[in-house]
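What follows is one chain in structure tokens, specifically the form predicted on its own.
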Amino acid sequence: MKASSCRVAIVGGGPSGLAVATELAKMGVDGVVLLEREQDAGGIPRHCGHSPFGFREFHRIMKGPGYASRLVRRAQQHGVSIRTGASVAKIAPAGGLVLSTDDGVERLKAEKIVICTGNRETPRSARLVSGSRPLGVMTTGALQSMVYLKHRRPFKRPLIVGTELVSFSALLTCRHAGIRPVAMIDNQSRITTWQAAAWLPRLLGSRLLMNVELDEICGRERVESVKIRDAAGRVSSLDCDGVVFSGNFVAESSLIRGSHLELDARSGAPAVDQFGRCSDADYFACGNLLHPVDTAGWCWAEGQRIAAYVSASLDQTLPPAERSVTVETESPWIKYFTPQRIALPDSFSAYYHPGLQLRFSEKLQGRLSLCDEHRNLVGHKIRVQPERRVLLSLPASESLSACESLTIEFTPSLEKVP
């Protein structure tokens, strides 16, 4: 079995992975290798043939494929070795990786490893939608791959399930391919993404149906219609020739699940500290693996930040992982949060980190607080929507030095959320 080594191995070639690799190379770290299982690096933006991408990174508005190509070129220009068609089959303690490549199985040893495997949409099988199994049922990612990479049109009049940001990406993908969805549906009373986007389906000739859920998919060889159920329980039929399940993202953590790294039960992602460091201090995690789902620009900025932490870890100037304060919550409204522990003493304050990032499961308003055993450390009133990013700043490390654990508390308001 072929064996090789490097200083830093990055698993995943999306915006966060490319940002980590490029920034490490710019810092003068030699031996940076990026591993991408696809034949081309760039991640999801490769098959998002619409804008807006790139403003944070390149100060201009770009379409996804051009944005992904530019990220790849910049990494290569700084000396990053990008290995495509290299799938990581196993991770082990002491930085050991087992790769599956076109040339067979290979072992790679790295001083530090950064996992940036991203996330994936929840398919039909996990949503428990009844009915037959005809052709024409797919996720947004599969639709975009088919349209932008394979140049195929899988249907003419599909139904889009969901109103997250990626759902509108599916709508724009359909427009690019000459596809006109019959409708977008969601079981919420308002769309999940920004309310201003609600005009787009109507502008493109599709209906937007709220307080409606998909009940059944009908058809023999191909989708012929669906049955939808409204909030009052009434079932109606809607003619269509496809169904796109969009959003409802989960962490792509299959590589972690079979490893020695600790998993966070709420997010399904690796448990990390504020530096993105996993339970094994030689491993870091970054991007939408930790917080499905954020924009490419947010993940890119996080990748730059994680690169600084990885570089400090190589130089042994990062605060050690042995002394840390755990973060927990019992709130039923908090879907997940990251990081799950805070390393002390945090003397690495020269580099910004945004604090705790949370997602809520429903539309709420109230007070969000971070507490120790005796007092509230930080807190503020918030108004949240499902799947929207919420940030809660961390207190100064001096306030945490005597803490054994921290608790995130959310007290909902009795007032009706507008």
Second form
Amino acid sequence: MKASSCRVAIVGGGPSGLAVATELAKMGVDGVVLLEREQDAGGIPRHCGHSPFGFREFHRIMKGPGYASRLVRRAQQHGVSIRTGASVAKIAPAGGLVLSTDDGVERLKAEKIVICTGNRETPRSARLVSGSRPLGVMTTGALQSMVYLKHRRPFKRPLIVGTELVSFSALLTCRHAGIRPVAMIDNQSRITTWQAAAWLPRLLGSRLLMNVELDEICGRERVESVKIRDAAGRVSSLDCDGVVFSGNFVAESSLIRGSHLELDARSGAPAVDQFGRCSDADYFACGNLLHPVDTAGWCWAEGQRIAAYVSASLDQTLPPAERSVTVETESPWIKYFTPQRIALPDSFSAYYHPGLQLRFSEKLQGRLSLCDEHRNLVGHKIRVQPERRVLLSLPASESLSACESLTIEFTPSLEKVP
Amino acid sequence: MPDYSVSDSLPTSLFDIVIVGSGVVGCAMARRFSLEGASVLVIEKEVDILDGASKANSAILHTGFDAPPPGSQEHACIVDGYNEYLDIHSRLNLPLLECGAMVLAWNDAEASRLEQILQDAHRNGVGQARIITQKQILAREPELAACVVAALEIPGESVIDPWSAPYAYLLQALDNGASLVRSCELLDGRFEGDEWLLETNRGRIRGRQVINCAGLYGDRVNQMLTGEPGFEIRPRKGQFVIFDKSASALIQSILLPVPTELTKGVVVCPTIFGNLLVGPTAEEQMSRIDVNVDEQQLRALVEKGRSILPGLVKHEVTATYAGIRPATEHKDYQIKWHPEQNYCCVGGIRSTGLSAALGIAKTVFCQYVDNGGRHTALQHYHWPQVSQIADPGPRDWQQPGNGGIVCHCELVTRREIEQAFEGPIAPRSLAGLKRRTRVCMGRCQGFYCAAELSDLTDGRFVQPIGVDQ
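Starting from the form predicted on its own shown above, please give the structure in the form predicted in complex with the partner chain.
The next block holds the full complex; its first chain is the one shown before.
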């Protein structure tokens, strides 16, 4: 069996993986290998054939594919070795990776490994949707890659389930391919992404139906119709030839689930400290794997930051992982947060760090704070929407040194949310 | 070994045996009669084999410990089928997960019934069965809810690949001279002299003997060929939930409930692909085609699974599906030769068909010989090797020249997909390709590979993935 070694192996060639690799190369770290299981690196933006990408990275508005290839080119220009068609099948202690390539199984040993496997949408099956199982039911990711990478149409008039940012990407993808969605539905009263997006379906000739749930998928070979249910419980039939399940992103943590690394149950992602370091300090994690789902630009910026930590870890100047304080919460409204540990002392506090990243399960307002056993350390008033990023800055590391554990608290305000 | 394509005209020669239906029973039947030297034709009304009752089950190879008593057709067939699978599986490259089973009692009332189940097991010849204590159960299955009271352990119960096994049986039949026609529906038939003339949607077929393995349509084919249904198919739907591969670490063995009068109940067991299965429900229905899943039932299965294995709460659902068992008004199988008409009906093969299929084929062949059937068994026959898609492997992604992985969740390679199309009994639907390779069957359900698949399958399917293909 083929075996090789490198200094840093990056698993996944999306925006965050490419940012980690490029930044490490720029910092002069030799032996950076980026492993991409597809035939091309670039990640999800490769099949998002619409704007806006790249403002943070290239100071201009780009479409996904152009943005992805530019990220790849830049990584290559800085000397990153990108191996496509290399799928990591297993991760093990002491930096041991098992890869599958066209040549069969191969072992790769790395001093540090950064896992950037991103996230994916929840498919129909995991949502336990009723009905038959015909052709034409898919996620936005599958739709995008069929339309933009293969120039094919899986249907002509689908239903789109969900109103997240990606749901509107599904709408734009359909428009690009001459597909006219019959409707976009959501069981909430307000769309999940920015309210301004609500005009888009109407502009494109599709209905936007709020407070409506998908009840059943019908059709033997292909989708023929769906049954939808409104808030009053009335069920009606809607003719369509496909169903797009959009959003409801989950961490693509298959590698972690079968490994020695600790998994955080709330986020479904590896448990990390503020440096993105996993329970095995040779492993780091970065990007949408940790916080489904954020923009490519956000993941790219995080990748740059993580690269600095990985580099410091190679130089053994990163604060040791052993002395760390865990972050917890009992709040029922907090869907997940990351990181789950803060390593002490944080000699890197001079770097910008966005702090804790959270998601809430519903639309709320109130006070969010981080407390130790005795007092509030930081906190502020917030208004939150589900699936939107919420940040809580970390207090200065000196104030954490005496802490045993940290707790995130959220006190909803009694005023009605407008 | 022809697998007649959709456009081929049908064979005009007289076959010794015409088998109606290519479910697990039809596949095993074709194998047995081919190896015994008969010329065999299998007709299937769907675009692919194994598309009716056989496409969805719990994939357990039963010992027959809880079967009807010795003397019943079902008991004999399960015992023979189980033993023959153990004999032949490695020669066909079929997997076997010898995980054993436990019938779990969750209260004293259930525990008190274990003794009777033990006696039945011993009566049925399953001597290794024994009752074990809560401590012994939890030592073996530490993730099990601790309120379990006692269990009956049956070491011989195993898990197999419910698709590759019958596929291999039929493949071996074709490799040894049998023929298959898909998309070929029987419309009428009459027995004239010593020959059957069977009318299908694709023309006439001739056979000396006809064996009805039509599964969910067994009574209708009976009616068509003999003038009376013989029994009534009462379709019973079973829904299943498949959990992520990560969940399979929670159990070692097949976990069965103490059965009630009405149902064998919900099973929690490992699958040969490294997942964890919870199901089936048992829902009587009129329809023979409705395999819809239902959110309420699926949620109930998830809850049931969590009540047995609390740790399941941390694991995602990967897939949901439903199948239909061809139950009848009778408890036993309905296997009956009509020697005067050169006709055999193999009906009412309910939930144990996968375990019993090889035994059913043997039984039917023995009865055929008893009725005067004579053939010279093949001296040397070919053993085709099905590709290994089960979890224990070795898998193609581990081998050189695999073309790279297309489906990352199930580690399905480009070469495996190409081989599925090039090999005999090529898939004609996405569902068929999924069953042959497991592509799209994993946790992402096509998020990553659907586009690539639409390219790879271009021009292959009756219903293509894209609408413009």
